[in-house]
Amino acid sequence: MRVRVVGAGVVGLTSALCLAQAGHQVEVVAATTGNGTTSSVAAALWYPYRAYPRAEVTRWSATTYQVLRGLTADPSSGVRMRSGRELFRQRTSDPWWRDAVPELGRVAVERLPPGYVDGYELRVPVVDMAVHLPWLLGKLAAVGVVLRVGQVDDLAAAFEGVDAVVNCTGLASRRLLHDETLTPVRGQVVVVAQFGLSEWFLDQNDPRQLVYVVPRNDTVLLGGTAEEGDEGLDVQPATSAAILERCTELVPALGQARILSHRVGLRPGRPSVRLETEVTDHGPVVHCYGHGGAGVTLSYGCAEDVAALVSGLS
């Protein structure tokens, strides 16, 4: 089939790749690509954050975990397996997504920082999006997928010359489809130069004032915020200072790290991921959006479902 994917974040690009690998003729069209996407701001630590429903998210996350782990064999993919700790200030049970990972242990008492009483310890994929997004574009070009920059204001117009449309527009589906269940969840991060850190850290005890420290090859990403309903894309200096303070308290070596940049992105919050086929007067649309803070974590799993839905149309 001839398929047009709308959206060039990680969900759109992985969907396009799976579709092409399934034998379809694919074009991607998007208003923004690369650094202009929300995906480029992501910490891209494999973690099912603010995404629902739980059963499907666990399944998609498990698939993506396996795919990303396989990609570590290709250094140019920007994916590495890294060990880390999620820390808690009170006793907690195993996470609802436990079945998505092969191993998950408890942090030994002697490895808990002051003020923490419990924690998970696990090894998961970490994706450097500055590397992985261009890598995906290269893979798409190699299988004949065309990327076109352009604004899509009406899905009906997206059907010109194709048999099916795949909608991976994230938060933009609020405007494109008038989906008022979508809510922006603002995330601000600080990027510092790598200083020899190999382990990631996560603290979600305050759901609005998050603490995460995620190392990549050349940089370390520090976060963060989860400001529901806030659509401001300007960097807030006071917020950056607070992020640095929280992260340095957890990882004191950050006090000497060199700041490289400040980034802001809007997560596409939704009560549940929308992944389904809609039959319109113009043709079938497969929707795949509303991944919350887990676009990278769900990407390859959702992309496989997108490809299966499109193949089922022919």
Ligand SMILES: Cc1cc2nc3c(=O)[nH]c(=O)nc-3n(C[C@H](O)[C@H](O)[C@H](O)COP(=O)(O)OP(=O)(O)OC[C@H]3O[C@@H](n4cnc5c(N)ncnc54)[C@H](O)[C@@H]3O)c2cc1C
Second form
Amino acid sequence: MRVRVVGAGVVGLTSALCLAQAGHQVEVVAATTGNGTTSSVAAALWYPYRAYPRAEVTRWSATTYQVLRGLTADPSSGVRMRSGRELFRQRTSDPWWRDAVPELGRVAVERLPPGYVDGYELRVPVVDMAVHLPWLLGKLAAVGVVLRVGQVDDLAAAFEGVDAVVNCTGLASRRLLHDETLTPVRGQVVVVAQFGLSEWFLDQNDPRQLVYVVPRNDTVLLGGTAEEGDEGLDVQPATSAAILERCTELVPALGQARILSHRVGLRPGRPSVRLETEVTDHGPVVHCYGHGGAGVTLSYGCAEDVAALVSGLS
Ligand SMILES: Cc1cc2nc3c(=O)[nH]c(=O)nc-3n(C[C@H](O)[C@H](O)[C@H](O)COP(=O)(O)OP(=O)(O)OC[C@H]3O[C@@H](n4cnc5c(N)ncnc54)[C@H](O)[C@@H]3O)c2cc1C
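Having seen the form predicted on its own, can you show the form predicted in complex with this ligand?
Following is the full complex, with the preceding chain placed first.
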């Protein structure tokens, strides 16, 4: 089939790749690419966060885990397996997404920082988005997928010359489709230069806000915030200072780290990921948006489902 994918974030690009690999003729059209996408802001730690429903999220996350682990064989993909610790201030049962990972251990008491009483210890893929998004574009070009920069104001217009449209516009589906169930969940992060950190850290229960420290190839990403309904894209200096303070409490070596940049992104929050076919007067639209704080974690799993839905149309 001839397919047009609207959107060049991680969801659009992985969908386009799976579609091309399934034998479809694919074009991607997107208003922004690379650094202009929310996907480029992601810490891109494999972790099912603020995405629903749980059963599907666990299945998509499990698939993505395996695909990303496979990509670590190619260092140019920007994907690495990294061990890390999620820390808790009270005893905690296994996470609902436990089945998505092959192994999940408990942090030994002597490895719990002060103030914490429990923790998960696990090895997961971490994706350097500054590397992976261009890598995906290179893969797409190699299999003949054309990328066009352009705004789509009405999905009906996206059908010109194609049999099916795949909608991967993330939070922008709120305006494009008047989907009022989408909510921005603002996230601000601080990017510092790598200083030899290999392990990631996460604390979702700090009463002040989220805390995460995620090492990538040349940088370490510090977060964060999850401000529901806030659409402000400007960097808030007080928020950056608070992020640095919380992260440095957890990883004291950050006190010496060189700050490179501050970034803000709006997670596409939705009560459930929308991954389904809608039959319109102009042809079939496969929607894939609303991945919340887990678009990278769900990407390849969802992309496989997108390709299966499109293949099922013919
Ligand atoms: C601070 C922060 C930290 C995060 N950390 C993680 C993490 O550790 N792990 C994880 O898995 N996820 C994380 N996320 C979430 C993740 O970034 C998102 O879930 C993901 O980026 C959503 O991808 P997407 O492709 O749907 O959307 P986007 O990246 O927003 O891409 C949407 C694309 O659609 C295009 N588009 C939109 N409207 C139109 C239109 N009308 N016409 C043409 N093109 C259009 C845009 O230009 C863009 O190319 C984080 C997010 C933030 C903000």
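Only residues modelled in both forms are compared. For clarity, every value in this text was computed on a predicted model and none was experimentally measured. Superpose the two forms; the largest set of C-alphas matching within 1.5 Å is the rigid core. Residue numbers count along the first chain shown, from 1.
Asks: Rigid core superposed, please list the runs of 3+ consecutive shared residues whose C-alphas all move by 2 Å or more between these two forms.
Replies: This is the sole shifted run between these two forms: 206-208.
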